[in-house]
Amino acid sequence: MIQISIATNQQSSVSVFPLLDGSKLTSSGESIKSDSVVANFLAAGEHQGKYGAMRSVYLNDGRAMFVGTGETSKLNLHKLRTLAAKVGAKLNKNNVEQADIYLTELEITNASLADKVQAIAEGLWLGLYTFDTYQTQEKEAKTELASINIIVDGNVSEAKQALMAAQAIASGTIFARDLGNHPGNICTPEYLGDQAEALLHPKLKTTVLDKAAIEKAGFTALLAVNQGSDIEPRFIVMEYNGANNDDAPIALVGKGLTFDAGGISIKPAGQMDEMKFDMCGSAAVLGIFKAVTEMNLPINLLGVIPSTENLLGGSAYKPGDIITSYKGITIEILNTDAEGRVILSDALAYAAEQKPAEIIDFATLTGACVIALGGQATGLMGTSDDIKQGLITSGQKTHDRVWEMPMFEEYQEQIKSKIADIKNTGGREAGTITAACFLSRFVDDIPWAHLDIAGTAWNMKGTDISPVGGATGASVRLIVDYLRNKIEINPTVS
């Protein structure tokens, strides 16, 4: 249990305290400076407040543990968030029961308390985090971490209400993992509409299609996908009314490829088992409406999710196939492992048929992601330069970072096709940019932005906070954050 306490309250048995670079403390560590358990360990300087440094000493009354903070002038939020997690890690390896964190005392530049407390308690919970369902071995029994005290010296109204953020946020996050975490056999289309229909609010309506309703409504390109799989697809669709019935929704559109072995176009043996994370940009939309159910924002939001396996069988779609699209156009299939933007075509065509205010889409897209932005940022393309910013902002803030691509429109003559209305590949060259392309077909004159997550989703490098590693539960921070400030920009949803 995390919560907000005031210095006087303290009562642990251990107490963090910043250190800060050359060995400085914070007013709390001044305050037991003179203790000379504590003076002998500063003499000595040890570490002198390298950044992620921890050591602890025992006093009279219980131990103090001094966490390096680094150069105070380098400090962020993403760095007070990933030292929370280190310290909450620490804390439950050491088998500490109840503890009391200082580190709302550190200094950053346009942080209010607000700020500083979502930041560690998010990094404290998303430190925390486990993945264990399939280990059988009995574990060794161990004190569990049972409160942590996030100590702070001001307003502890605004302290508790960034604290229940930080849950919610945290909450989404780890859905979202765990989501990704769970193998293919598991995480099956079915599970995921199951997954979807479990968040359960007043102001949120789920409708999972099985085959036959996806097959009465016309969603041919999920359905030709589909075709090698013997596990049923779903088509998930979630509106969640928290504002005015008048307001038009964001839509949040997430690829739900729960494994991916690239049909005909099979993928390389290597690696091929992290094809379970595919269906992250669907964990992504589920995550986010976890997070945004339980703060019970003002905003009105649709997510659509379509959901398959890309396997290879008798059945299965082939290279040189030409399929028709819910929206109608025309795909000539020349890879079958370039599968995600068709059966994304489904599902934007559905969102833009809705008339949301924008969309935003979310998938594990392209290879040439990774190549291009690695694991330290989110591709970003679309056609709203107003969406395109905010999720720049939220992206800096959150450290969930977005680094945008160019979309010209000479990127559009790759995916024409001779023989049918566009192609599901335009070639090596630019192969982000022109899959963007492709599912901007799709969208209408709707705003939107697409997110392709393939190298941030699992294993991200720079942002994430996971001791476990696997799904990093990419773009739940960013998009809420996102939502929040489309909620103070423009008062009138809520």
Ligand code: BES
Contents of the next structure:
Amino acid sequence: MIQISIATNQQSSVSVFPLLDGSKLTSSGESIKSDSVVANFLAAGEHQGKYGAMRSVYLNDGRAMFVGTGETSKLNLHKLRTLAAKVGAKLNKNNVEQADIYLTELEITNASLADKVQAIAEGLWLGLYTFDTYQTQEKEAKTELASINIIVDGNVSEAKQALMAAQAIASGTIFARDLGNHPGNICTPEYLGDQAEALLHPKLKTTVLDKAAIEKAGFTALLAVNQGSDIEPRFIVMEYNGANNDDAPIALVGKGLTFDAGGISIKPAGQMDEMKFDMCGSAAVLGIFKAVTEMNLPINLLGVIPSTENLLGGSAYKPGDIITSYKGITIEILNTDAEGRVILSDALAYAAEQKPAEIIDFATLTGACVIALGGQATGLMGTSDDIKQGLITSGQKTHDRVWEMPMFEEYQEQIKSKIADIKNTGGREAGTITAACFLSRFVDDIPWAHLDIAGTAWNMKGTDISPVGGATGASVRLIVDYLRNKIEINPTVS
Ligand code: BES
Ligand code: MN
Ligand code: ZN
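The form predicted in complex with this ligand is what I need now, so please give it after the form predicted on its own.
Let's see the whole complex now, leading with the same chain.
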């Protein structure tokens, strides 16, 4: 991650000024308007302030880059975040090593200085993300962007706090992206366990169960899915105690399927490689833990991650099999490719046993969710209106958006089994919802929300703030905002 700092005046020879629609300037731009080079440039009218358009002019003592903001009345934090990402990419491409940016001067309805600093810093860090661990060829030598100063006029300590929060959020998001982007032969259940254990904080305790311990604990549904794989499963439990000991934690449960071939109900070959991303739910949980511990948020969290591959070995679980899950509920397997809900059943039941205040789970659970919502929103379901409303609000603020689907009682009919308690598929109709209905059987009466991130967890084309095609780190920004709203105080950042 590049260095980002808060400053109150010019630090670098490259400065980035907003150019509003109609070629209007903010105060920083106004202050250099009398320079003849700038005056000529503006008079030429080539740059009309179109959103994302960038042009540089060279002054005697440096360079001024003007970035178009589009219609100022349409600006919001998401557009600011994306604009910062575009600016970062452009500076990096143009071999700029250090620059000052004046984007906090933009007025955004209902956004504080802290909100703007956070959005700008997130955009820069996330937009400059790369994943080249496996590229051994040396790259063409070029000057890499190394540091940015966000110039602020106002409360500097508020801006610095916001920058530290953004750093924790970005590093959590990048951690989640990296975990997702590593291939299935590297990012195995054991690897996920090691990565969880490598997150260190005095108030964080992590326990990783290996296969023997999983057998002893009785996580039988996880073991059933693991039967087709030659590598061991893991069951990861993380406890972060940032608040009072007796405060019930918020439980975060993440699907950690390190590769999903579908099992005996095998998937088609096309794009099957993308099923290395089937552990992005667990990556979200780990990313959230990284961000929360870096911010020292005063909150208690319980993280639970069941992890395995879903393959087709000779001992693989089969369509028709009936499994007795950890909770005792029997599951008739009709499609071995509906494995996510199977492993989550044990993790949710375990989480519910710990009597958390609420449970939120994250899973690349259904292809149907990708069809319904595409990459623009995570599917939201659950039993708690409070949690759902909180997630919707945080989704709007962070642009890590969610969209609710109904969980009417009637949908539960679709997962009734003739010979077991429930079956693991509810047919093609409302596939995202019936998957959630299945999960709902394992959370007792603990307030619960389910996030189906199948469409949002990765994006092969890339976006401005997630430019490398691959894992996006979806749900890290969402949940950190949700947790901060719960705490209702500014985090004390270490
Ligand atoms: N991991 C997949 C869901 C998925 C598919 C996510 C494509 C993103 C893109 C999950 O394990 C799965 O295979 N679900 C099945 C369920 C079906 C068999 C009831 C699906 O969605 O097809
Ligand atoms: Mn599957
Ligand atoms: Zn899966």
